[in-house]
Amino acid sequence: MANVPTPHISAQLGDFAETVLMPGDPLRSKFIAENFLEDAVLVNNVRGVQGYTGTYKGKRVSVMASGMGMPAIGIYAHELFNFYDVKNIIRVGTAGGLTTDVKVRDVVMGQAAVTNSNWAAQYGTGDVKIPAIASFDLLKKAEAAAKEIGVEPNIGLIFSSDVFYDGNTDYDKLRDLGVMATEMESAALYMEATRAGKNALCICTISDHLVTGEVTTPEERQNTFTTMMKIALETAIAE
């Protein structure tokens, strides 16, 4: 039985480029395709999770949404890495600021993710913990791309949580460990990339702040966080 199409992706083999940008929001996927890609073609719309493939500066790039949370991105990352020959996934999402060193609208890159998820239990390593780390090659390229357009990215630890309305996590202790932002997808993405022998990176924009209380609107999150999109696209085509 062929692996593609999958229960979650209707695309055929070859429909995706080697690098896929992965926002959480399907409308952000559509926004990137319409505003940055040339000749973008819709290759997936199962459950409204829009995926497109086009070209950026003459090079083939795809973008597809992941939905919210580690179970969702874990499914799509696993299928893209293992069934569609995708080599790189770059998450372009939003995150909550945890320290005053990062501000709303700042770009953060997750060098590694700490997590309260039990995601790694499926790997059967028992007490041995699986680190959720980004691809060093993608991270280097993304940092260079950011600096090229005049952005100094915040690079370091992020917290991937299974819970949005979280009443248990001690954020002060996370801050003491140097964790700069919180989101809900990257740990699973990084571990799926490690298991598949592929590459992953999380580039996020700070959309709200747990210290200052600042927030952005859904429309702003969907349509105006273009700096991280440009950095991800430049990373996707970097040699």
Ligand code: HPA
Second form
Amino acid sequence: MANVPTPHISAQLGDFAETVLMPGDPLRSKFIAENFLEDAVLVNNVRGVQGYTGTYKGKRVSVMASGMGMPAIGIYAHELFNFYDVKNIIRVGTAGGLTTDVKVRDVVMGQAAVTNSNWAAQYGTGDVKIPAIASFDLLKKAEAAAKEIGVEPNIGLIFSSDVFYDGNTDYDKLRDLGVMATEMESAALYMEATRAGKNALCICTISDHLVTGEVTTPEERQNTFTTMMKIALETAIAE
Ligand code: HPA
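Switching conditions: you have the form predicted alone, so give me the form predicted in complex with this ligand.
Full assembly next; the chain just shown is listed first.
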């Protein structure tokens, strides 16, 4: 296909598995490949955005970093879905807790994302905005995978923000609407999936909390990360 390699991904068609796990951090991508996949091969390293394909329990799975924010994940998701025949992208990231129902170290699955991003405007549907929703199929599989290892996931609305150091957002209003957590990538990922007729899901662990001020230690982040990865990998290979 003439579209590959792309300006941002040097891989050839067929180098990626059907399902790509996406942490934000390129070093996390390497860590996942080295610690969770077998026979992992580097398939992309443009701008240090490391992508690997290997196997988990005998099935092909890829992992590639997204970078931070919606413009970054939007580029990678668009190219993977539209030019590399990738069917599923599962974001594995961290989020800040917004409601007190959600505690640090909890696993959150974004059933849908609210956003302050104007991402949907590009699709030309005017006042009718494409919603940012997760794949029902991936969500069902992820919930089952979590329960299998004794984790009760928080499933619901998350806030995908364009701004980390945010002087404007009224978090109380979002809390009143039941928005559980804040992160910076899911809305663009979900809309790109809808646009391409593909599937996406965001699984996050709560690394800090905007109400309680709690933060996780590096060791806790590593442990919760391992739990989240097991859920994501089992979701990736579930039939
Ligand atoms: N805001 C946005 N993204 C995040 C946060 C946060 O507080 N914590 C982890 N990812």
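Residue numbers count along the first chain shown, from 1. So that the term is clear: the rigid core is the largest set of C-alpha atoms that superpose within 1.5 Å between two forms. Note that the structure is predicted; figures quoted are calculated from it, not measured.
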Query raised in the report: C-alpha of Ser10: shift of 2 angstroms or more between these two forms, rigid core aligned?
Result: no
Query raised in the report: After the core is matched up, is the C-alpha of Asp25 off by 2 Å or more between these two forms?
Result: no
